[in-house]
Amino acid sequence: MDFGLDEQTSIVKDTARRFFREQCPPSRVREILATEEGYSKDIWRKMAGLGWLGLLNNEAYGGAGGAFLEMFVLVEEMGRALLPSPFFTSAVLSSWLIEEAAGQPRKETLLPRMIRGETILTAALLDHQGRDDFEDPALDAHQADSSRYELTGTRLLVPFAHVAEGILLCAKLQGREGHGPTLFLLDPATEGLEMVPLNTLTKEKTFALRLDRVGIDADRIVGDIGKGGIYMDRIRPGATVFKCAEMLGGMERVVEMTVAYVKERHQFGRPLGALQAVHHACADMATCLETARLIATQAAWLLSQGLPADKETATAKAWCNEAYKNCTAIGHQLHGAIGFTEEHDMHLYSQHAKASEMAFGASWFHRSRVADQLGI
């Protein structure tokens, strides 16, 4: 396996680096999460001109063809800056699950003006536990007659459904015409739906969904009736992989960061670097980088090459999540009580370590898929 960037994807991650840089520093970070909208509108239309929402779909609707490592890389590149933005909900989760569920009209009609930024979709796959339930799902699909669904359950953690034209979930249908988990489209608007704000750990604008009988129309099914869970398994490894790119992104920054200050910051009149104690935490803090760099790595080529990777995929989150955590603990304690202010970066990268661990599949779950794929 050649670990080495094509000429096109290197372009992409160098292109992506100078952008997030200019467009999103940190300073421009706090002041995203501070809006309403809690994305910044500019940079998303600036997103979409240069092409990165529709890296994942097919040429005929206006996207790069599914250019797997050229999002890889730009995903990293976006959790080195911690974009506050539906990008991942929005141009991965959910335009991939159309691509790879929906029927001809609804993709002529969706994914071109998802990929020229116009258009806003957001996924509900959490149930009221938080767990990922798209297998045997928490929510309901009765069938109220031959047109019409009514939908009762819990969603958490919905990213950025109050800027959302469509909400994608996996309901299981229950009705005379098919049983099973199905995919439906939500529009937000509907009566009957109620979104309730959440405080979390990151600020990042994230919502609860409560359905009581929430009707919704069988032309909103998308893809085949029972065939949900089946839709959903398609895109997770990779999903899953783009998160550890997410992490392996933010996991570099903080190195970097760390590594800065302990080489400027002087105590007893030396540089804090210059004790042999800090070099054992830096090199931890670089051991976990690179392994988590080359597991991701390998994980992505596999499913770029239409490999299989299931413990690949399991092996590299089930990483990444302890890698990030020690990265940024390291972090805080070689920066000291400055780590630990709200006026410094430090915070926002723990804090988006431990949303990142949760986020399909803490450690333990892939642990357990590791072993599974080991026959143990």
Contents of the next structure:
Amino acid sequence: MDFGLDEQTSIVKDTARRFFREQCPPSRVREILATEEGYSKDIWRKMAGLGWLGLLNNEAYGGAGGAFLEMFVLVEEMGRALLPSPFFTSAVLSSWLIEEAAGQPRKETLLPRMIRGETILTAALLDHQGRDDFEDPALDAHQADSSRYELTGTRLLVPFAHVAEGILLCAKLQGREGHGPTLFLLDPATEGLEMVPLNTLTKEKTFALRLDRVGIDADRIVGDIGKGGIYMDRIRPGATVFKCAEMLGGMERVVEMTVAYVKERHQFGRPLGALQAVHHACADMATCLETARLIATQAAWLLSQGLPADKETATAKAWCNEAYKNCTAIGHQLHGAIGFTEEHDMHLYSQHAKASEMAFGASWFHRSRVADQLGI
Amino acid sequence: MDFGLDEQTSIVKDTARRFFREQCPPSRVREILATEEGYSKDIWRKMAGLGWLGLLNNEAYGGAGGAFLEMFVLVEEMGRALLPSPFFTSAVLSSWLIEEAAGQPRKETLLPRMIRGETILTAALLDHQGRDDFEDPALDAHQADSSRYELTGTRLLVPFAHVAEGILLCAKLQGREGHGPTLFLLDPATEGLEMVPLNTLTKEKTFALRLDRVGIDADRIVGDIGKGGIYMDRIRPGATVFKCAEMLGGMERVVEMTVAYVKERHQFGRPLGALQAVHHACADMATCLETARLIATQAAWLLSQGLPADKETATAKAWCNEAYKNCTAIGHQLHGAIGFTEEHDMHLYSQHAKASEMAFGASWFHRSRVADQLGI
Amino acid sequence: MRFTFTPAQDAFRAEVRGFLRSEMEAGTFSPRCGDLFQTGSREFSRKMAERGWIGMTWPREHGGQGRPYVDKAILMEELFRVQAPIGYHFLADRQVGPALIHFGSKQQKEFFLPRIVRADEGVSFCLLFSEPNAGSDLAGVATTALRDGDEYIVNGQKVWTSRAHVADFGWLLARTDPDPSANRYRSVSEFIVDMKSPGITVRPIVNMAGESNFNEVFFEDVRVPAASLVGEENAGFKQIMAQMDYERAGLERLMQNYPLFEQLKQHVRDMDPSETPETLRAWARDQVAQLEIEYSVGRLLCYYTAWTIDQGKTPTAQAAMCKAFCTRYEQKVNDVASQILGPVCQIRRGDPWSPLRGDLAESLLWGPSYTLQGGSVEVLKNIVALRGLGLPRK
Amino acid sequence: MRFTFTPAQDAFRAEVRGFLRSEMEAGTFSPRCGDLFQTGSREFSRKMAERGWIGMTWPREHGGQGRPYVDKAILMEELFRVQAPIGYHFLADRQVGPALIHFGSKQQKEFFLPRIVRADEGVSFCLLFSEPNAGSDLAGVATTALRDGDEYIVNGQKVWTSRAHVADFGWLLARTDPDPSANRYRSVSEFIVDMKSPGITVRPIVNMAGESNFNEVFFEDVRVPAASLVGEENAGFKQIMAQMDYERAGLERLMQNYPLFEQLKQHVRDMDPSETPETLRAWARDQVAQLEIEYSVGRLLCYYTAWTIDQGKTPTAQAAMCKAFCTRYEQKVNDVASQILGPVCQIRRGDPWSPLRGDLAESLLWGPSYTLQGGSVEVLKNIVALRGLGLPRK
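Let me have the form predicted in complex with the partner chain next, following on from the form predicted alone.
Below is the whole assembly, all chains and molecules, this chain first.
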């Protein structure tokens, strides 16, 4: 057992902390959210320059060769800063899916450009009900002619689709070459694709896609026909754990902010933080944070070593979901009305907590996966 | 809406409070539990004299004619005093089952003697796994000859079987006259019946019954063949609500005891009860008690009026289960080590809370009944 | 004992429900979660006034109907069930009227009470209690009101004031004894302030739901006639504590997201077994049943508190318990609903994919405020312990 | 970073497990829930001593093995997994030894440490901390130890003392500065007292499980040599707080009812779908998974605390957090298990119908004590807030 960060990982974490503190203070978060793009091209370029867009990719394409733990701490710092950016959907999900699924030529075309920050992809994981349906997609791909398919269905909550060069989505293919869940890389400019901006809690740019017999060429299939679910299965545990990292960062900031506030704020003639109820609430927050950090880092380490981690991943997500939620609830309670104002940062974190709780499975889902692992 | 007790009910409650305070203080509870009989014949006689053994029975047999709310407050006071006695199994369950199921002659033979305190019955509701199985009993009754059956199976946690004149049990009858769950009144002296005393948390006298082809005459069938489940269904809602009453009484005493203790006990140089954490814990206890009282009394009142109360009964038991458990947990936490000693009363209540939580359905069961009522 | 309503009460409920149904059919409003106390129009309030539904519990000599609080609770339950737009008169009806009846001068009563009851123009109120440095601690207000001849001069800042930008009058709590050595519980007073007075500036605060439902209010040498003092000078804290008991007991603390709960039940009923994982169905069933149980408990607690008031008792501890319990329930509804609905819970009202008519996302935004308004859960539990159980303060 | 054990640690675990398996096969003990710290024999402790498993983390110059706390945690996890009978040496190993190493005199170290490590006869300890009026508040002890020449004279009463009736020595906390105006945190001292000293009376207390696992201990003019003082006079409170950090971090706070949890999982695995309501199965599945999650979290927290000690840090807040978290988990196991098993949960060990080998009923009896020993949850959370987060005391 060794719970300490390696030097290399520590350096990434410290660098990221400094970088986001300078580049993306809370005031900047609000500004970026209000722009049309919903992210800062300037920050994106700088992140590319730091090599952060290719942490998971092969060195052959300019990546860092699967720097899993570095990615973990980097995403944690992003969560802390609440950086609005397509990083998760592009540099985590999409570039990894391409890495796992695509053939050599597509990798060579796409990955170096993605890693250099020249292009962005996004992944459309959720069906019309908001369910992750890679196993059995509610999106249909019917063969139109020998080299063309038609896509029909709805995708929800597709982040940054408006700035992406391509949208990865999984459709149930029925065709001459085979059938089953198949990964496609859709061009957002494709005729007939309707892209509706969604107004959500976090204000992150995200879209509904309506596809009604939208044509797509067969050469836009990524990887093998019928293997969409398998590709997604390869990246889902890691993606889940990176989502935990993002939550950890947010949680840490909420605890810091709240503890600082109760130390300074006076009520009934003494600091709020001298009340026993406040002691206990803060102790609960600190416990949530410390335990979430341990359990998420454990899963990350196991995955980084290529060790089995199904149970640990499910445990981590189930625990982080509840821990972050508890922390923001306590944070709001202790901040009182001030935390409920638009100008305060507290609510940015509570929206983030809710959005990330929902991503890659709510707690009931992960408890059920733990139960599976226990054979019950 | 009128949340006040009627005068008649108030009188019973006050009388019972005084009676148990005098007759059954905590020291006496321990003495009674240590006796062979496990109850006080003297107190039993006096209770008969007060008319309390026939509250649910028809006036024709010496009963009070279904004094449902009086029974509710009486059982509440018993729970408060933790009176060890066969009252619940005999004067609630058995006499009511007889009233609902038996023919005139049996009622005339049994009920007046039960109400006068001359005899005790008990009801064996639970199978070998501890499940209430009146619908589909795990106890078999096979026809041995034209007027005899043989009972085979196990009954658990049958209270006071050692002092009962008869044991009501429901067996799955397969015979020439019919079949289905059927109520029998078994003589405890019947040859072949094995009665094993059980050592339980509450120390109440209770038994396992082992029946291996135990013979019983056909005239010991109570009511109609195949209707055992129906008879039980008639009394189960009321029995459940009376169990809630018992829990209410216990809960009230726990709250009183604990609040008194934290006012008087000093720690860190001031009363324990001046700590904010103790304020909040006591407020939680008080809320449990107040809400449990309201919700249980609502169900009792509806049943007393013959109104539908399935949802309210399930709500009451689910709520009382958790409320009593919370109160004893907080009570133990605030009493500290002293509450963990044999000589302190606290643990008598926590055992009672656990035993009564389990009686007539744990919370998951009643939540599921509420869900049924909601149509979900 | 009678754990149900009288036929007259049932008829009254049916009458209220009928009125609301026809208003909804006429398009006056629709049941939607959000800010329960903000939405309103004088027109709607006037219709309620016509039916005698404002000041219902007030004595007849003050223009009220002298009806029991249980009847009022029936009315409020029906209003909250559909989130009726009662903002114009809500605070005046719940708080201002009863406070004036208890502590107001003859002139104040005669001027305000009949106008409130009729929902006349110009008698909408806001509550000027909280300050940047005094949230739950009302004895700590720093805004001063200093006597100057026949007037008081008010200086200071209030915050979190709902409806300050539309209200005609403000119910102000201010320090009338500025001596720092004065007993803090005996140095504040209550006033009724005309919101159009020179020197008052109202600045909206945008909340996390993106709406400006509350405000900052600045006072700069605002002159208030001495006749606007309510009750005794320096007795404001005691007066306001008594008012709070009534504020806390209402069904509004249980039903802020009631439409969401109703829709959630329907959603779970309608979940297609072939499209829903069995685990989710079982979990949703268990959790929604628990919510239903807590709702039933909270509702009974509210009616019990109303009944207690009708018995002539002051329900201090009970009302605090009621609010602490009920607001926790409301937050659980949000949590369970979002877990059942999943990622789409984030999609806000107006988008076609916003689930449960948009009420889920809005309720999630408002959720943190449930346990803050009218005393935090922590303060409420202290009240239960100190006032209800007699635990020592020190 | 390495979130798993080294091959050497895996081998060590296997060795411990092998030893315990053969002891169980030989009938020395069987895994059963109850009083984890009470059961023990010198014989069993001696076998552990032979293997170097007592004083494992102590420096070699004190007879220890100088091994890391993580290794010790592996040992303890295996012991608790089967509830091995370690009562004879447990307190001396966990608490007395480390305290002597930090604060003991040369003679004390030389006499006690090697004997404890060997599990010699005559070095079993009990802890004389709690008093009738000082439970969690150790600075409030009233028992006095007053200097009289080369001796201290002890008078007073201790309570909740596990093993006082069998222990050879008592680790005593007593007031050495009886002046009531003295700083309460600088007026108590620690002593090692021979339990056979004249004037000591031990009276068993029967607990709610019907066992006399702890005692009252009365001191009447008990003469204790001055050389028995541990560390400095009047520095006892500071010393004991440092010791507590080590007491609180152990896996014993997570695993008091571990065999019950293992059996519960097996029970749920074995539940016959044809005999079990679907609702119960779904609920049990969800709840047991949640327990497993909390167990995993607690276990990691324990190892993390051990690792922190190995880094040379004092884990005050961490250890308090660990114990507060873990004991709550233990109580939840009891609650969930009883709801899954139903009414038979009440049937105590020994009866043929007692479920889960009797461990459920016994755990229910012991449950209330989980969150009391070694500082109540409330006190522990205060420590996290004050020491860990630096919140103000006043």
